[in-house]
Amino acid sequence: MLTFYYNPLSPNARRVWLTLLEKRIDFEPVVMKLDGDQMQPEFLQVNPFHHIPAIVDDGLRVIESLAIMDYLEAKYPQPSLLPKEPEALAKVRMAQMLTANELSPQIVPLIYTSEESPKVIQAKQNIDQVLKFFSELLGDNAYIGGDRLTLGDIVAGNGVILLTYLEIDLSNYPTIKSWCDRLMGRESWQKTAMSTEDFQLFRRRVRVLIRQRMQSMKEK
């Protein structure tokens, strides 16, 4: 069976939750507590870089969320969650990969930088820009590419809902805020989506990794 290393609070974990649970794979959990354990010899054999989410299948092991998304759709490929027109199969990966370069990185100063700040100013505004090209994206569609889910939307959904946490009113945005409800709507995003509690959580270890982090670079 295959083996899933995650922690509920990681928003890259999610993404594969999400597909495991939308692709119906069973699967065998092993929640990560992200304390050390991550460090442990018998993890880094799985991920020497020690991070997560990963998977073993098959005696397979798969890092990086989006390798891992892509592995489980080729390995399990119904139900499909890539569609096979050439529009909507660019439309799904410009999702993803907008998440990833271009929304993900607009968290941080959110959680970690002052109101008032330029840095979160600045990241509004990315975000606005962003959440606007999501919506051409989507168009007249249920979803990314079309009238059902894709790896698109398991990507870009989670990370526009994650914005919600953060006072991001997406009522500025009919298309998006209809889409985020669809989303939420469907059995895998209710089983998998952090609690107010789950995010607090999640806000002060961001907060601490990186302070971690500028205290890295203060000594080199």
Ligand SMILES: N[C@@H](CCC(=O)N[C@@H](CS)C(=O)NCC(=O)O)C(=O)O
The other form holds:
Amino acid sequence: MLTFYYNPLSPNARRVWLTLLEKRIDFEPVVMKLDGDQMQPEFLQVNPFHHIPAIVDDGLRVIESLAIMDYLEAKYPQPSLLPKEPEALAKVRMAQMLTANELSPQIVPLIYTSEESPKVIQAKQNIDQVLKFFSELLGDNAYIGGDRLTLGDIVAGNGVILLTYLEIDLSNYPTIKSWCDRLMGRESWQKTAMSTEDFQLFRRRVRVLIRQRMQSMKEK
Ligand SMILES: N[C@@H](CCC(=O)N[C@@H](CS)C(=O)NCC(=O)O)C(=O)O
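Swap state to the form predicted in complex with the ligand from the form predicted on its own:
Every chain and every other molecule in the complex is listed next, the one we just looked at coming first.
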């Protein structure tokens, strides 16, 4: 049995959670409270970098959300969430990497403050650029790379839907808006959807983690 270490509010863990549900893989959930569970010696043996998500499958430990998703795709190939055609595969990987490298870092300042600081204004401009690029990637397709859900949709869609909790209006991006509606219509997305209260909890937790990180950087 596969053990899944996660917290329902963690965006990185949600990627893996959605992949497990879409592939209908049975798992034993271990919910981690991020105010200390991740520092416990038993968990540090699973992930010495104290991050969720992590899985242990038949004794094999895998950490890092994108690596876990690739592992699940290879080990449990049906239904396939990774196209083989070169163009579609490139689109999926672009969506994943742009979410990790361009979109997610812009979400952090928006979570940290609601004020329109220069940092927040810049973050919103960068987000606009990413959303326009995602619209191009989608084109007339229902999903990134074609007519079936992919790992690219899971990673990018999860990041983009988070923006709606941060008052980013998706109606200016009609392709993105209908793609998000399509994703939210899926059983797995409905099962994992965050309520507004969940989001406020997540926001408070992230603010604490950012402050702790800034403090430890000052001390170094
Ligand atoms: N690159 C990692 C990032 C994982 C990550 O940052 N997880 C956060 C939750 S979203 C976490 O575990 N934070 C707790 C900590 O850093 O102590 C991945 O994609 O899996």
